[in-house]
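Presented as structure tokens, the chain that follows is alone, the form predicted alone.
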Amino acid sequence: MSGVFAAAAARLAERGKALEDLMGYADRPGIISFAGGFPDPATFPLETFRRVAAAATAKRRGFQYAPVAGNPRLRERVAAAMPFPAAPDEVVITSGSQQGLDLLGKILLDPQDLVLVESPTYLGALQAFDPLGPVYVTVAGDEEGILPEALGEALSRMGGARPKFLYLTPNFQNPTGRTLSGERRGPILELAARYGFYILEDNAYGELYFRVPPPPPLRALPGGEERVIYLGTFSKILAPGLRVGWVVAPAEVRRAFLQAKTAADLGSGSLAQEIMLGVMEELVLADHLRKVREFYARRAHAMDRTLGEVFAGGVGVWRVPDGGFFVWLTLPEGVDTSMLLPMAVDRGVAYVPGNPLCPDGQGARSARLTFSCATEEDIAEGGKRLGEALRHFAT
């Protein structure tokens, strides 16, 4: 039967198998999961959703096809909320930002095309791009994101070949939690203009800052409207179940994107868009976001406190993020977090091993820990269990 499937299916399955196994671990009874990158349901504005959903389901238009680019009024709302000038016609509503990644891969990539990525990077982006058969070129970075000089060196080594795009999650990155510094954003955009490639700026977490907002997006910088394809989503700040995201792209990309979206689904679900529009019109988003930021900041500090108690003295290295959902933990030489995971699960805690998130294969000692969906008590207990697993691994 394997001969029935396309080569793309095999490429997709290779990375997807690790995630399937992980979700199987995390769903076991009694497991404290630091694995799934989910928002906590306690942050969902349920009363607002109930009122808005009742009104939306009383109207026929929520059950009819929407324009492929999305509900015009929702596009107006999204455009007005962007941290850069954007017209409604520049916005395409997607079924979550993940669909944006999938369709952008389809319209931009041919087999063996070069794609520049951070390492580690968002697993879902790799899964979206893998079926197209790209060659990933990793760019070195540090706690302030990728290094412009490292990007320049990677481009020089290509010997005249041109990458199709650089994929970035610049704010509170999934999986490391780091943020690309404002000083580096301009030089990175200048390299994109000089070498003629796009930047996919995936900003799923930018509104979830704990103290100060992140630097202006690359799309907001001079020349960004020509080189940057910007992806956003309501999944992390309101609720993921409606699957409403968006893409803001240069005109030539947007035209091809709309053709691909027509083929994929003829437009995202009308009812979900009507509900999200109603929420945007009724909810005071600034007040909601302030509460959500405070909620996740407490979880982040609890994770930092727990790791300080369990992995102090050089046993582990991490940095508490300034926003988002994630901490990147690196353990001592000789530890393989993929091999450690079954021992951790036996003790009742799960996480994401680093290797599947690193196209350069350098993530064996690292793990992504998600604090967003675990209570402070579970964070403390889960950290203890992880420490026990590490001590067992070392013996």
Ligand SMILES: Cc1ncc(COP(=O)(O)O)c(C=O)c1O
Given for the second form:
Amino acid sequence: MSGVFAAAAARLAERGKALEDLMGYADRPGIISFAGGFPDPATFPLETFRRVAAAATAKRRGFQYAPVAGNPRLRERVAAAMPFPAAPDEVVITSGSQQGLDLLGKILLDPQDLVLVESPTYLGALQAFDPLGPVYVTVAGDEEGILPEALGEALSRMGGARPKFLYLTPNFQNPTGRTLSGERRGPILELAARYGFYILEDNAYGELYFRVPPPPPLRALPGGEERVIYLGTFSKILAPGLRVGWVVAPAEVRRAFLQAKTAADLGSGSLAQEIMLGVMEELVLADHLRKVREFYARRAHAMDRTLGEVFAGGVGVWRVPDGGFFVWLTLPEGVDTSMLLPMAVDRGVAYVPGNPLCPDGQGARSARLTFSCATEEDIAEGGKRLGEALRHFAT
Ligand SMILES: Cc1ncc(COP(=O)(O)O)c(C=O)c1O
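Switching conditions: you have the form predicted alone, so give me the form predicted together with this ligand.
In what comes next, the whole complex appears, and the chain from above leads the way.
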């Protein structure tokens, strides 16, 4: 990178580039994509959006600056919808939860600070933290999320050093789809209290369960209000295009966060917030969510069915998630999903290779398959193409 750029830009470019190089050609016409992590536009409640947007644009308020912490009525609505008691004052509206991650990185991280992460984890979080130059410490886990014992060991290995925070996506994780079991949540929170670090609880997918709600968030557990910084978003349940998310944080974090938010954008877009408020007031959210959950559950089952047909007999290992958008597929020893990707794309299917999503350097034979955005027919056809690519790779 040329000398005009800050070191932070180089750190930012490094991770982005690895994936860009891999994915650059994955959006060719005719490709069935299991790659992007988008919601399906068919789930957007368009009629309601049109009506409330017409009302919001008839008033001047949506064209003026909003308070930096967000539209007060929207903060009230969001606070009331949280799965734990929260006051409107505790909520800060952000431009997507991604901005929450970015600003939390800015206010919490100095170069070389320790950050605890799952492996694999959400790539966008790593991209938000990377410019600050943290050192990632991965915490081992299994199908039920990270292990409190592994977290305890990681903490004692640090000697006197203390991590700044643990970044966690407890529900229907991006990229594995896994959920942190209820029994593990308390002990993890206890470790955060004992060692004095925050937990960034990113709950982007928690509402999108297929059968039963996930266990209560860590923020809802005793002591959670002191240690947990909770991130929420409308992106996956209503629509990402308005860029409205939120952070619920302890008072001292909120103060610094609001200063960073002021520097970043003087507050999120007023019109988008007016529209989201209108949607929250007009739409029966419970009915909408029921439909959206059924919609994605069908696709998850279609993906499971297809993988069962294509990768039978232990060729692939995966687990149908209980919610969200993703399946994590692990292929046999010797397969490298980064090398397999061009062959898959040649056959008309794309996915995200596992390795760039794994801060511990693992994941080479795994792939993230997104089922949220492909029709059931495309899931079946895409799965078949993936099977062909694997046969070609093996020969
Ligand atoms: C785990 C997770 N967190 C945060 C985000 C950011 O979403 P947004 O900024 O649209 O709220 C995403 C988007 O894919 C995600 O998967």
